[in-house]
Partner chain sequence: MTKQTVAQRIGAEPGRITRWVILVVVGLVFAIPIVSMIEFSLSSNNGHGYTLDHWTGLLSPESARTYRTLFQGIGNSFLLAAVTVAIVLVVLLPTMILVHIQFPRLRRVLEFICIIPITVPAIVLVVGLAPVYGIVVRVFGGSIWTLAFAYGITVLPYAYRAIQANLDAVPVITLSEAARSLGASWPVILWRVLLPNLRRGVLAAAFISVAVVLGEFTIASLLNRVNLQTALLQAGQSDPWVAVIFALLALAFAFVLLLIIGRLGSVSRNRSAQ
Amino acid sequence: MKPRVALKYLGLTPFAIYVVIFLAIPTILAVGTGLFTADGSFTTENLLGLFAPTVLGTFLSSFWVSAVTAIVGAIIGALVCYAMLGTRTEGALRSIVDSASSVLAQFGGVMLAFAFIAAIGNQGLITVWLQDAFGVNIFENGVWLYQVPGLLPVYLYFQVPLMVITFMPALQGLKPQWAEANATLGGTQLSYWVRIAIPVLAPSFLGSLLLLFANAFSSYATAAALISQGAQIVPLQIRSALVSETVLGRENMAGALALGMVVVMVVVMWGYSALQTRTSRWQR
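With the form predicted alone in mind, please provide coordinates for the chain only.
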C-alpha cells in the first residue's frame, strides 16, 4: 500500500476505534447472549422464544408504529420541503427552518415525553383548557397517551424534522434545466412532476422513509418514559427481559430480542443504502 493511501486510511482510525468499542462490541455481546443459557451452555430456546405470540405481538406493534409515523412524517416533511423551495437558500426563513429541524430531530427521550404529558396528559394544559372551555375530554375513551397509540404524535414530533433534513437536499438537487427542457418540448408543470421530478426523487423519498422507519423502530427512551406499564414494543420488551423474571431456560431472552431488532435494522438500512446510492447518481 502506498504511503499516501495508508495515511488517508490512518485518518479513519479514531472513528474506527469508536465504532468497534461503542457499536460493534456491544452489539456482538448483546446478540451473542441470546445463544447461551445463564450457565454458558449453547441453546436455541431463546431464538424459539421470538415466535411466541407475546413477542410477535410486540414486534407487530413496533412495526405499525414505525410504519405509520414514517409514512405520515415523510409526507408532511416532503410538503414542508416543497414549500421551502420558494424561499431563498440564504434567507432568514430557510435558516430558521433548517436550524429548528436540526434541533427538533434530536429532541426526544424523557424531555419530549414530559412536554407531551404537560401539554395533553391527564392534567395537561391543553387537556384542562379543552375540558373547561368546551367540555371536551380527550381522555374519556382511555389514557391513550400512555399506550402505543400515544406514541404516534410523540414520534411525529421528531420524525417530520428528520425528513426535512434528509429530503431537502434531494429537492434542491433538481436541476432548473430539466424544467426548462420540459417546457421547451411543450410539457406542463404536471408532466414535469409526473415524468421527471417524481421518478428522480422517488429513491431519495423512499430512502428517507426507511430512515424514519429505522429511527422510530429503535427509539427507546421516549417510549419508556411514556409507557410505564407493560412491554408493548420491542425496546420495552428487551427492558422487561432484562429487569424482570424470565422463563426457565430463556434467561437471556433479551439477547434474542436484540438479534431480532438487529436483523430488522440491517435489512432496513441496507435498503436505505441502496436507495441512497441510486440517488447519488443524478446528484453528481
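Moving from the form predicted alone, what structure would you give for the form predicted in complex with its partner chain?
The following holds one chain only.
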C-alpha cells in the first residue's frame, strides 16, 4: 500500500475505534450476555426465561401499548397532515406545526410525565375540572395513570407529532395532477381517495406506523418516570433486572431481555426500511 493511501485509511480510524468501543462492544455485550452465566459458561436458561409467563406478559403489554399508540397516533397524525394539505410550504401555519411537531416528538421522559401528572394526575387540572363541573371521576376504578393504561395517552403525546413529521412528505408527494386527471375522467372524491391516494400512500402510512411502533416499544424514560416500581413493560423489566440481577432468580437476565427487544426492533425497522424504499418512488 502506498503511504498516501495508508494515510487516507488512517483518517477513518478515530471514528472506527469510537464506534467499536461505544456502539459495537456495548451492543454485542448487551445481546450476548443473555447467553452466558455470570462465570462465563454458555447457557440457554436466560433465553428460556424469556418464555416464562411473567416475561411473556410484559412483552405482551409492550406490544399492546406500542400497537395501540402507533395505530391511534398514526390516524390522528395523518388527519393533521391531511388538514395541512394545500397550505403554503413556507407559510406561517406550516412552520408552526412543523416546529411544534419536532419539539413534541422529542418531548419524552420526565418532563412529559410531569405534564400529564399536572393534567390528569390525582389533583390534575383536568381531573379536578371534570370532577367539579360534571361530577365525573376519571379514576373511579383506580388510578390508572401510573399503570400500563396510563402510558397510552402519554405516549400518544409524542407519537402523533412523530407521525406528522414522517408522514407529511408522503402526503406532500400527492400530485395535484392526479386529482385533476381523476376529475377529468369523471372520478369522484371517493374514487380519488380509494383508487389513487390511498394506494399511493399505503406503503408510507404502514412504514410510519412501524416507526411509531418501534418508537413506543423502545421508549423507557417516560414509563420509568411515571411508573416508579415494577416491571410492567419490557424496558421496565430491563430496569429491574439491571438494578437487581437476582429479581428473576437468574443472572444476566437483562441481556436476554435486551436480545428479545433487539430482535423485535430489527424486524420492525427492517419492515420500515423496506416500505420506505417503496415510498420514495412517489416522492421524486
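For the two forms, the rigid core is made up of the largest set of C-alpha atoms that agree within 1.5 Å on superposition. None of the values given here were measured: they were computed from a predicted structure. Positions refer to the first chain, counted from 1.
- Positional change of residue 267 between the two forms stays under 2 Å at the C-alpha, relative to the superposed core.
- Once the rigid core is matched between the two forms, the CA atom of residue 17 is found 6.2 Å away.
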